[in-house]
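The chain below stands alone and is given in structure tokens; this is the form predicted alone.
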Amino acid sequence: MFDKRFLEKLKTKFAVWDKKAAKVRSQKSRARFFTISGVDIDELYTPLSIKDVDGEEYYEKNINFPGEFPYTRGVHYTMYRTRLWTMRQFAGMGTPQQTNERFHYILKQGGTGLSTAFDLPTLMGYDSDHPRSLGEVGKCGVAVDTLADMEIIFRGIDLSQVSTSMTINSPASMLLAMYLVVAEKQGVPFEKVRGTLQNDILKEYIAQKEFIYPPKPSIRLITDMMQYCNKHVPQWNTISISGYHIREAGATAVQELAFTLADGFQYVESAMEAGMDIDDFAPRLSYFFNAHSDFFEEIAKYRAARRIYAKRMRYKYGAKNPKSWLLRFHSQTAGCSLTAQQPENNIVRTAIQGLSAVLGGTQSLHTNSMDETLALPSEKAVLIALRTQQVIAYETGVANTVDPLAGSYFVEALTDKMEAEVEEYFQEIERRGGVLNCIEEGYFQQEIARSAYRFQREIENKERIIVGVNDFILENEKLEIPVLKIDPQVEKEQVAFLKKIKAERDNRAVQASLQKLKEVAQGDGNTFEAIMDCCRVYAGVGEMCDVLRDVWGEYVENQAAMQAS
């Protein structure tokens, strides 16, 4: 932050330096220097690189203190000096009993939060005995059919003492309802239940494709849940608006940020249209970002995210409560950056990515295991990933001060540039009629596809080096790490258990609860309350989803529109 007189002098000095540097510039190691997102990086950054530099005004408007608007430097005043980020390890595998064992292992090793992965049938709203579930039960996460499974997953875990994250979207209401009923049975007041539900259906249409219903009824499910939790589960984050999967699909850092925030603002508008006061629900919204490999670009992304969000929530949507201005986020290291070749290198990638998330001010962090590109992580790989976070927290010194990179000419310039490019995307999204229209016409999907294609071409042309993949290759490499395999017996056991539950439960009560859910879905009542009642009598996830399929139908992408865009 410098005065104009100094900047004029600096321009002259820079010109002199530039002439000297020109003598060796031709010897540079490669033709182009650019970020993973394709942003060209200048040779040198100085105060001249920061736009609208005007000392005091720039600092207060764009940087300011941690815990102060616009929160560029962090949402909390003292950040990690007071409390470290929550250290989560994504877990979920096979049967509920196997996942329970992994959860206990993670907590014993110092994990401070649980993060739950569900198998594909659960994610798509099918019970384990459905024909479409064949061969997928327990493979990419834990199988959850009824409340009985959720009871086993959290057996011996006090839900008043642990924060739980659940990665689930279309059937999110069903899984949260089951979790709350488990808390109910433990005698834990809902006021003490803490955690986060991904519940971001818009990004499913954009990137991950695990949708069931059309957008409008899907958003209704979310707003109904928000209304319930605002009244009864005040510490629960009802949506984790997720850029992670958008980035994994091939988006740039700017696209991840722009599309994710645009989704978030769509949820805000939908809740306000449903009659909710923004300051009643906004403090419980959270975000989920990808921690990729371009160290400084990622840090700038997180800083820009907080600034953009705070300004929009305050000035566009009129939120009065400062807590509504805060963008709180979880981050996970980039799964798409992991390589099957030389998998031990993934430990290094994950450490650097995790460090960028911490320097960017994350509230919680998941570090990927080195073997995740090959299979569900082994116990040893999970432990190394958790220890990576602990080394960052306790050995590197990065938690000793808040936002240590603030004031870096490079970081501030990159943060400003990212904010400006995100605003350009917002304008384009608005010009096209908003988020839902952009999804329908395939705009987001096409933008991501173009970026993914560019990135792949850079690898194939060796413009971008991926160690062990297109350079520094080991000849005749042999895989030497153990890979976790899910026994086919898991599916048989899960289906048998489901049949047992269905035979022993009160099926009259189940049918009555499902009928009530159907009536509520056809009308304008709160779907989440009806889902809670279904879960209490052990109705299956698939059974509840089938009721809503019958009422709302299933969403089919408009491929012609996407190709035309």
The other form holds:
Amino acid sequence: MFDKRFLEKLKTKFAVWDKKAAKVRSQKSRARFFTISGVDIDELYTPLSIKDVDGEEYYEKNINFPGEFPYTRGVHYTMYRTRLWTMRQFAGMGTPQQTNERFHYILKQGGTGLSTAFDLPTLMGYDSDHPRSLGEVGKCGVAVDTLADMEIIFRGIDLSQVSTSMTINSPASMLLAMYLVVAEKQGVPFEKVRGTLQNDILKEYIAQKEFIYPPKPSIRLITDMMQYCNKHVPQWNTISISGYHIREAGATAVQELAFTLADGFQYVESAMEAGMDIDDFAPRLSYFFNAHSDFFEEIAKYRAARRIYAKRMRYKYGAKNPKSWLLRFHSQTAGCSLTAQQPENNIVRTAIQGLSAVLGGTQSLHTNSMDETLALPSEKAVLIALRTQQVIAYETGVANTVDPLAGSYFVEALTDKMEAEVEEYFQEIERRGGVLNCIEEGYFQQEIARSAYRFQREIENKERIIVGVNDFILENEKLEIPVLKIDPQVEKEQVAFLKKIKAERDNRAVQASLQKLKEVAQGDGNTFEAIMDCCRVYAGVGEMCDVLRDVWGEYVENQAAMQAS
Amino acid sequence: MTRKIRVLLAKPGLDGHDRGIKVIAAAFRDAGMEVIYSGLRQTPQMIVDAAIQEDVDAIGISILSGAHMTLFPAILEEMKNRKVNDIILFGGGIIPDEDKEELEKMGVAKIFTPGAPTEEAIEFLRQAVEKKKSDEKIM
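Show the form predicted together with its partner chain, please, because up to now only the form predicted alone has appeared in this conversation.
Full complex below, order starting with the chain above.
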């Protein structure tokens, strides 16, 4: 990009400048200049900081135009000038009825996509009447037991008009099957149904820990669903490979990126092993990243993600369809960065984080509410979070041009560094026998735990300042924002409703469909179709999961392997 | 030589968010305590069993799912049934102030909320164990 003579001259001039700067260099406003991930940052970046920048093909090879390989500048030619990112606010709480009301509210306020949060019993595959569900029903999301709940959640919402994201993993097949049955009943053809499932079980073993079955049968559930959707639900994103939770668990930006992409490639390999053609399923894969507080590091992360992914999908896995090379992603601002102290400051944190995701070329965004370290968000906090995105989109001007930070010496150097460090992790993962082995031996978990502890120590020894937490503290601070509480009545109502459904449904048909599911799981048929049949007759999520628990067993984490040594 | 403080850490309920408890485990270890982390999805029975078996001074519980008003009382109840009265129960999580007060009234020795430094938890535990030991001597 720069010719060699120019760079030589620059080197000389830089040396002169460097001497001048040396006079003030010893005076430092801070002891160390480093990112939130612990990466040291140089004082100044110039063309000299970028590797191979003197090569003629540097621009085309590393950066190129948006919509062109390797997609560093974005997956679309014109990005937000053609279509803004989807403002997708995650919601779900209490009863299906309350969630339905919240969804109507979001759509009325100009939200353009729905995103469903489920409660822990649903996420873990227990019905609301199970003893392990006690105290958890409707707490961190909505409770879904049977099709009847799904019908209420989407009452009055035309499933051909919205795109819906469902944050569910182990029982993802059951929830998608219910959603499809609701569409079926609305008369919406499956070709028109749009949305995304999280359905990323690998990061559950690594970070979020909402697993039910061992890895192998879990991956089979996923590939079965991918095969079904490939045939019948072409607009559905079957899996959203998630770094968000890996980051929230304490990983650095590089670890988030490396572990998430490694998971993604594991799914690619598993689907190919199951006999699918890469270009049949890869265009429906999407990613989900965290938008943390270190502004430039995050932007570099998204740009590096696209480049690494495109290269591997094309050259290592041999995908031919350019759509298979694209890394499309959703992002969510970092929940773990929010503070319980002076919670209003979280609005500012979230705005800056959201801005980094937009400058990094995100396809959709969730901005957190200021009160999320205190409880589930109140309606007012949710509205401010959505308004934050609208301010970014309509007032700041950042959506006027594509990838405005390209060519920043700092951002390009950081993007290259991120890519190189991710490649190092890939080699280490391979050396340890691949992703599944790394999970079993606790490699990812230990790496993350180490980073989390390092971060906490940096805060406690004040190497790192968190406003309102270890500096700029308000004495005798009183909470002045409303905090949402889930009425304990929710659990009682939900259990009563499930009891009613169980009494009214055709229980012989339920037993027959569950028996069929068991046989399919024991053999090698497609589990997804069997699950659809169970949902149609109002079998519970827990009932279906129990059948598969019987066949496949439950996964238990080996604690000894998980601890940071 | 005085015995090292022994503490059992566990996550009850269905919540799998274990960043906090792992950070606490590492901090307690660095402070010279013996830490047994029994892992995720522990029932009150499993927790109290492990505490008795491991002869710990304290049990630390982490709950971020909102089920704290069900799970803490269940553990206290189990301790009572098993006649465990010399083990300190403390915990942390996303727990509103009013619930925190109520739990501390019920017999949870201390609740830590987001942003609390690990140093505070270490200091609390040292003092609580010391107090427990001097109380035992008097009896």
